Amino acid sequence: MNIQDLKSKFIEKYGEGEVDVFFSPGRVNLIGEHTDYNGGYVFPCALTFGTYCLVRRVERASFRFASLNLPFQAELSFDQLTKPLDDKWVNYPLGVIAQFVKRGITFEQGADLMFYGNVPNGAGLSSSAALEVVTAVALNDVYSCGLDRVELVKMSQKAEHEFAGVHCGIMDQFASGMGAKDHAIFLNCDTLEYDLVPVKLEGAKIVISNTNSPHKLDSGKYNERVAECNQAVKAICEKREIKNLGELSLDDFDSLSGMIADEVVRRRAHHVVSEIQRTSDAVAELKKGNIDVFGQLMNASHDSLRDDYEVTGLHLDTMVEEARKIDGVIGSRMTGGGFGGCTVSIVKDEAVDQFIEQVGAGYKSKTGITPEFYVAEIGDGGCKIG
């Protein structure tokens, strides 16, 4: 759906005038999975794919939500814009608006906001991050509100804490609002420190496989991950103050370990702190030219995530399994938070068709589920687009 379509369709349900129209993007993590929340590093980088929002502002205080995607639809008052609705999409924007009037910013007129999504729903491709942040972005520029990007991010990230009740951590958000063309992004994710690296895969392709299982994060597994984390880190400082968990090299990790009893919060909190390791090893490899050895961490990340951290499950693990068994694959692992949703692989050119072809069947074959595939273009982060 073009920009022209959504116009209309807003039309069609709003009315005449004027109309502006922002868009943010969803993200594929390449690598660093659950190291987000642990204050370590990752290295997403944003889709050619995301979340549209159309919004006109109005004399009416109110606002109204509308979708393209999901029926539901909502108007409320200004003194209803700081509590969350039960179990509806509207939470996602609705949390960010809460966000604003937190910092004292109000409204004095209302506004009409459509949405439209590409995103698939579930895929684990942060369809919650897109929207979030592409609402940030258009109120910001709507009302004038003068914040920075990176607030913004922080303000969507909120969102999802308090409204979706999603205590993740800051990674989704910050690809879909600070992400660009050919470039991933080395985040550290405790300082927000970053560097827009380019994604030079001569010969090959980024494919993401949605195994068309859908992720449920909010199941209360995500969260079980991070209570599990805050765990270790109470665990550990019994002999050293650490504020998280990517405080630790490989090497403190192994001395320390020992002060954790509990042997699966032991094998949790193994995984965060090798694969922030994995990710910065990557990361310089990348920049170095050397794909195949970046394909190398790319398949531990995942194993790591299969044993360690114990997110993968029979759907994520048959992607991947069909997907080494292809010559031209370099690497190939889970990506999003886990319990279904999307893998990324690293194929090369000539191998790409027969990827599709031959890892959707066996895929099929042991699941009984029709994947979907995405050769990914990575674009921009939020922005205004018409």
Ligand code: GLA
The other form holds:
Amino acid sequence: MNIQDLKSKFIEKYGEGEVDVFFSPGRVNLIGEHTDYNGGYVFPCALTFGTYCLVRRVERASFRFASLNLPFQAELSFDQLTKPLDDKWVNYPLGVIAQFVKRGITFEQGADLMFYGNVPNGAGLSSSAALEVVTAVALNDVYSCGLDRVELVKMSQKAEHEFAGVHCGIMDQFASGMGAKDHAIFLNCDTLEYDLVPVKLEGAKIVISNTNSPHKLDSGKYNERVAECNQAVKAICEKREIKNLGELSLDDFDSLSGMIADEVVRRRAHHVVSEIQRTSDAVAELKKGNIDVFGQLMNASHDSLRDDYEVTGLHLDTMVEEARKIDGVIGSRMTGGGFGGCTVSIVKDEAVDQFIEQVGAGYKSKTGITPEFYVAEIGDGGCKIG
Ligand code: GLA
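Follow the form predicted on its own with the form predicted in complex with alpha-D-galactopyranose (GLA), if you could.
What follows is the whole complex; the chain from before opens it.
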């Protein structure tokens, strides 16, 4: 759907008049998984698919919400903006509006909002972050709030915590808000310092494989991992005061891991510390043009997420195993929260067709599910587009 089509849909729904259009992308993370809420590094990039938000300010003292993807719609008065609804998509934009209210921003006029998204839902490509960030960017612009971009990103993350109940890190919202075409973001999730690194793959492409087995971040498994990491920090603090696992080098971990009595929690922490190291190594290799080493580090990342962190499962592991059978695959791993969703692979140009055919067939024969593939283009972060 192009901007004109979207505007026509808006007018059909809400009537004639001016309307502004905003867009924020989904993301794919190249390496650095389950490190963000541990103050570590991540390396995501924004995609060219995402969520559109059309907005018009109105005299009425209420906000109306509609989506072109999902049937539920709502009209909420100003005093209903800070409480979640019962399990509806509107909670994502509403959660963001609540953050504006909490910052003391008062809306003197309401608005009509319409959303349209083309990120596959539940695929682990941050459809929810795209929805949150596009709302934040749109309201900030339409109501001239003057908040800076990182603030909008943080408000979007808070919305996820408070209205979706997922204690996520900042990676997804940051990538959606701060992404840049053809670059990945090397982000220190503790300080929020970041570096935009050109993704030059010289004869290779980023291929996203959707297992079509929905990841369920809200299933509690994600929050369970967050809790296990906190448990590890607490155990280590008996010997050395740390704020988060991201402060430890692998050598530190070797000397302190004995403090963690629970073997499972120790493995979780080992994943985090080793993944942070792999991420900074991978970025250094990419900058030097060593794509092969970058790919090996991606593979090691997946193996650690499978064995130590246990967030992969049959679908993601099968997809990665099938991918690694293809000669032109430089690296392949799960991406995002895990427990279903997508993998990301770096595939030589000449092997992309074969990859899609063979990985698709191999995965289907082992799981009975037909997967989907997207050759990713790296796009810009959220902005006004019309
Ligand atoms: C989800 C969360 C992110 C991050 C990833 C795992 O996408 O929203 O904050 O923790 O999982 O790396």
